[in-house]
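Form predicted alone, single chain, as structure tokens, below.
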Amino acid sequence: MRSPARDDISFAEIIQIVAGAQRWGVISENRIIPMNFELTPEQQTLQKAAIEFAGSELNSNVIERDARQIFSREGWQKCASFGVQGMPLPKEYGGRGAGPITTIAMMEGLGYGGSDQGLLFAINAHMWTCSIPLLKYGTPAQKEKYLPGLCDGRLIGANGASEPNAGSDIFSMQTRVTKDGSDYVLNGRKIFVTNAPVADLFVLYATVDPQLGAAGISGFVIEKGTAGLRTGERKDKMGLRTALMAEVVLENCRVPATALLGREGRGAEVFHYSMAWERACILATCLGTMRRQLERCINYARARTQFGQPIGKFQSVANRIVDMKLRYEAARLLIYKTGWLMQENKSADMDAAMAKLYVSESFVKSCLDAIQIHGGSGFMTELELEREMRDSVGSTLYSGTSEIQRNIIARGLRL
């Protein structure tokens, strides 16, 4: 066994890293870089505040709103006032200027305290696929015009990339863009557009020639009400029903050159950047829900008695709760590690894909375990576990399916 390089880190420090419950390390250029996944006191305070806020402000009439597919604009505005939509955006635009880890901590708190996963999903979609690409690739004028409204709740953002024949194979999109003088004219159809029925601003992608693949794609920022842009009928779906979804149709939609997001032909780069953030952060709310489910199941298993003893004493029940605990702890490490890598400006593509894959599939399994532990009651709407299970299924599909995440990981392993 080779000894570690003593000029980088001592053997005692290595033992501390390995033994510590919260301290881990990554190997980079033959040295171990410590990472601390324990939240700072400030982050803990913020997360606790998010839990209390979500519990008191976001949980009214969720069962009814889910059944009727009602988006809570009031809840959206409350979140904006609390600072959620502005978390990763600079203070100059009205944001909080928080890093990835702090943002993830808040989103986990919202998922723990709040039961409206649809609203939280809508906010995630807005932040990672509209606000973040605008912050990175927008012109000063675009940022000044849109980011304050995206922070304070006045604007709701949506993202249009998927098409009927370009879902997982996103860069084979058929939506075309042509140049007409200094203007751009877009024609095509986008599907599965979260927030489309209520959106004020759309980040949309189109290609000059489908044969060019990723090299032909450009991104655009288009306002609601622009001639030639319309949204279709609201889609009925299995879960996340309080996050509204519809198609977006572009018919000779003419936009000025100022609508271009980033450089011409660099839309694939814009999309990839937004997906990296989304895969890293969108499941933090699910992490919070997994934590709440775990605690709920533990309390239930201690209180519920059958055959003269708490059901937690039965191995079949205890084992399910143990599995839920393991999934939550592993999911937490994956998500916060990805946030740490992004905060350190390190490559996080494969780690984000691993987090997205593991957390989404673990979320589904833990939801099913929670229902099974509660028996017939867990199957009833009033306990809200069945809705969480329905919501969880979408996590294996949005932001790239589990199959796509496995492809990304395999590519990262050079397979």
Given for the second form:
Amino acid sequence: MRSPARDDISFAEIIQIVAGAQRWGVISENRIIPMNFELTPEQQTLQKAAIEFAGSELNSNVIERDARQIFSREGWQKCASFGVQGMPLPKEYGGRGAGPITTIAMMEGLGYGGSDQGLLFAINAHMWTCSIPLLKYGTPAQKEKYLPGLCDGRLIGANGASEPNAGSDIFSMQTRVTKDGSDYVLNGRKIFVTNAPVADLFVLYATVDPQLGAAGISGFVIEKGTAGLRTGERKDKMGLRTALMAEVVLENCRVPATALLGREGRGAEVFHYSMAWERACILATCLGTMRRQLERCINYARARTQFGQPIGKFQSVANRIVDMKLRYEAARLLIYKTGWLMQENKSADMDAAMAKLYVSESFVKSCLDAIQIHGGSGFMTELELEREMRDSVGSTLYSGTSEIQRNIIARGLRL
Amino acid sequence: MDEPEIKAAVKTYILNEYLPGEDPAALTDTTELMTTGILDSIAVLKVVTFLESHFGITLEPHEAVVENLNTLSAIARLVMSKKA
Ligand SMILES: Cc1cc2nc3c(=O)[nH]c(=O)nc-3n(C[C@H](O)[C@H](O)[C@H](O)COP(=O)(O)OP(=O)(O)OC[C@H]3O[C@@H](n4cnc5c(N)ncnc54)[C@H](O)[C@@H]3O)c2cc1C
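What would the structure be for the form predicted together with its partner chain, rather than the form predicted alone?
What follows is the whole complex; the chain from before opens it.
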């Protein structure tokens, strides 16, 4: 950031500023190093490959699958073979060992090329709330056992935190865990569990005592088929319909001590860690979709004529597209900055909340703008804009609602 | 390590992590940390992790409560009792 403009700056002051900048590495060898906003050539190649892959492999029958709520296991497997699920995981577990920025770049490419937002959302849920916490908090045995399958597509992960009476106030959860010898026994009900109907592995949270709040919560990694764990009916929902969702019911679900994820009473930390990743990365696919929509709207506004001229010549149509462009560019900066902070191991809580808030709300607005620009056609299912709009709304709710993101930002500002 | 040293170490940690730029004098031994929202529930867990690694102690879930963690004085007492 520059200081307010002054025209009375002395030569001595300039020398002083340059010397300071050199000390801080902003200027080296009398050359100003600009801030670099470009992806590396490797990241650009990966993003391009992701666009082509998603465009050619993931877009078949999405309208029909959306209508009938069909999850594509085939698409899931293709993504795993491309390297999506394993992108941020170490090579020793079958991942690609990529950092957050590279992963975000790939996800943006998938969202640009691919129209099955549900499938991409399911993959996001799997990566950020199952694989990533396992990588950070799992024991060597848990990592050996699960991470290779979570990378190569054999295993689908899910995460159960939300409950009927604990949503935004997640640490007021009531699902109980009691110790019986070295085993743990879980009882309770988790709702809104993305992937539950197809999941092989569940990261679940329970409390030893609801009075303890965050300090009472422990995380567990529990396999499908474990006695006492049951998934409910598949839920019908407004958008992201190709990602399936159900409740998870725990009735005297007994698991050995090896199912504990992280330390006893430190589940809130595990949950917080996975949310930080999710907030930072989950909307990268939406960013790609925003870019695709923008380009689509520009092309349409140039081609569609009314009153003898392209509709883009009408200022109110052009302004709508200008706003879409601004939202996309600002959203992009926020997401990549958050990725950069995470890559540098810097605290990213507030930035991730800003990215989550801004991108999700911008995505909804841009989806509505895209429909408006396409007129009546935009309202028709075949153009796929109405589905994108339905898909977008969930982004302001999952991983913490917009209101909760605002609270996090306000707390970061110590308000 | 005695009580003033424990307080100083925890104070530095809290100032750096949760009150950057704040006047150190504003954080006294009796400033309420949890009940005023300086530390939210996740921050409390991070403080617990810091206490464990810095002072080589182990805390149980029922110990991460307001009575033990609301002020620098209470935290120092908790650490001292654990090290005793
Ligand atoms: C598509 C989708 C996928 C999901 N997947 C999963 C999943 O896989 N696993 C899982 O555990 N959960 C999942 N969820 C649940 C999601 O995390 C919750 O819906 C979300 O945290 C909000 O909780 P709630 O629905 O209970 O709403 P509530 O917390 O009841 O909130 C209701 C309203 O009150 C507002 N509000 C609440 N508290 C405050 C406050 N302190 N300040 C201001 N406003 C407030 C909220 O912002 C909201 O507008 C998913 C949700 C969706 C929509």
